[in-house]
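Here you get one chain, nothing else, as structure tokens; it is the form predicted alone.
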Amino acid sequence: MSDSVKILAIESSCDETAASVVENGRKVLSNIIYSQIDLHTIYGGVVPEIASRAHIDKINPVIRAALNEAGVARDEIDAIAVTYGPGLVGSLLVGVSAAKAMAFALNKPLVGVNHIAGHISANYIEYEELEPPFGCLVVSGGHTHLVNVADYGRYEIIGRTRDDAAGEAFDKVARAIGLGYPGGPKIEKISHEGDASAISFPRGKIDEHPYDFSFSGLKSAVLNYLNGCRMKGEEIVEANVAASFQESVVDTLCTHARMAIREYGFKKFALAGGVSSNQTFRKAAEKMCEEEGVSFYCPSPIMCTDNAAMIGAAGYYEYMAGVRSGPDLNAVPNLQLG
């Protein structure tokens, strides 16, 4: 084996149609991504039957443009690797298709990657000198998982959402204020011009089990405070609303994180996921680990966000630990990491 092993990997979990070239693990040589919002935009969210229509157009012409921006013969890959779950079981079908194809076409292995193995990896991307252990949050539209990152491959959940994900609150609670889809740009943009006191919004704990998450009740409470507002006649400063939501969810996440940091004696922490595109949450997380004397990691917004390049990154650990996927590699729509 050469000292350089050159991943392709595709990504087509959700709404975003993904292809990549990465060297050994941490190197990326294109990074492809087709974004299907528009598509979506009118709906006020992804439809998962519009999606799979995507991806099955965009597939290959999306890992043809990889390739050639990576200036690599297709017979010049070590691997494949492609996101199996969790995500939307008719999107992940089209891209476990199409590489299991081109894995037999070529003859190449093939290496079925989880989608939150995906994210927490793109901090390899981004920082060269990374390495586990360290604790990484996970905050996208899915998913909210508090990790312990015991080593390449290896993952212990802390704590995770028992309802709605940070993400997924994001967006029903723009929906409401009437800010529309995606929900979580235009509550970022518009709690700029806002007071994020101006609106005592609860903070979702799970007393038996401390690390988790529930964002549902707060979602509740935005949905009240609005219905409230609306019946007395009284003004709705959307600003101030969306300020106030992402405060909690802000301070939620933030509080978890720092007793995970506290009790499993983390040195370095991690965001990952795409909520950690969100300028106030990524602030407010570094400040929390400079308190605790730990060091922070966060990719870049391109990289929090869904993409082919964080799974080429987690792809290249598990090939190299000799984790090899078979022809009978299906979709797991609710697949857990572990």
Ligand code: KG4
Given for the second form:
Amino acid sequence: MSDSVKILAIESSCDETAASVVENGRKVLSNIIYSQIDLHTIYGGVVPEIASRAHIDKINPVIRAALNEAGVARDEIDAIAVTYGPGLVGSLLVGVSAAKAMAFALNKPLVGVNHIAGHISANYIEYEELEPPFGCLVVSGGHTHLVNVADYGRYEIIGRTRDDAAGEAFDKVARAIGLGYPGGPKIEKISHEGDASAISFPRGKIDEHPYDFSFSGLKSAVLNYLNGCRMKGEEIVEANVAASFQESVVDTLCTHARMAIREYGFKKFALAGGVSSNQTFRKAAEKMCEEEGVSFYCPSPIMCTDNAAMIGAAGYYEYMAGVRSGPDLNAVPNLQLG
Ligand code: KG4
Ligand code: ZN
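Taking the form predicted alone as the starting point, write out the structure of the form predicted together with the ligand.
Let us now look at the entire complex, which starts with that chain.
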């Protein structure tokens, strides 16, 4: 084996069809993302059937584009990494089937990758010097996980959401205010014109599990507030609702992270997942890390949302550790981390 390991990575767990070639887990040679967002916007959320069909249409062109842009021939690839969970089963199956077919046809090793491990590994791409151990908050549309990244491929979940993911709460609240889908960026934008202390929304807590999250209570509080205003004929200032909601989410996430930093003694703390592209969240987390004397890491927005480069980074460390998947690799919609 030469000292350059090139991984072709494939990601199709939700509504992005993505492929990438990553060298030695850190260097992105190509990163192709076909976002289906326009197909789903009119429905106000991802429609699984439509997502699977669009993945089928796009998977081969996206893989071809990733190889072309990297200037890498198929037989120069050392291994194929693919997301096999968690995610939508019909979406995952498209990527897994494509990866299995290529691995078989080219006689290359296949490595199944956990999507959440991928989000965490986006940090390895952005920060060449970053090595475990570190703490990480993975905050996306499907997941809210507080993770102890003990080593490459070794994860301990410190806390997780008991109900809605943080991104899901952003999307649902945006819909209730009438901002449309996807809600996260829209809430963030309108919040700039709002007063985050205008309305006092609750901070979800699970008493016996202080590291776990709960966002459904906050979502209900926002809905109740909106209904109350409508019934009383009071004016709703959308920007204030959005800013106050965002403040509650950001505060909850940062409070949990601070607690974990203190208890686990992390020297480094990272963010990951789509919600981490939220500037208010990034700034609050950075400030909290500064106060705790901890180095702060956060991937650029394109590496926060779903992409295949992050799967290539996670896949590289699995590959180097000898992890191999067989032709029986299947989609696992509720795959757990660790
Ligand atoms: O990581 P991601 O692309 O996909 C999943 O694995 O879920 O995350 C998408 C989620 C959506 O819920 C979206 O509303 C949220 O991330 N999001 C944001 C922002 N940008 C995306 N939430 C808050 N602020 C943002 N700027
Ligand atoms: Zn994701």
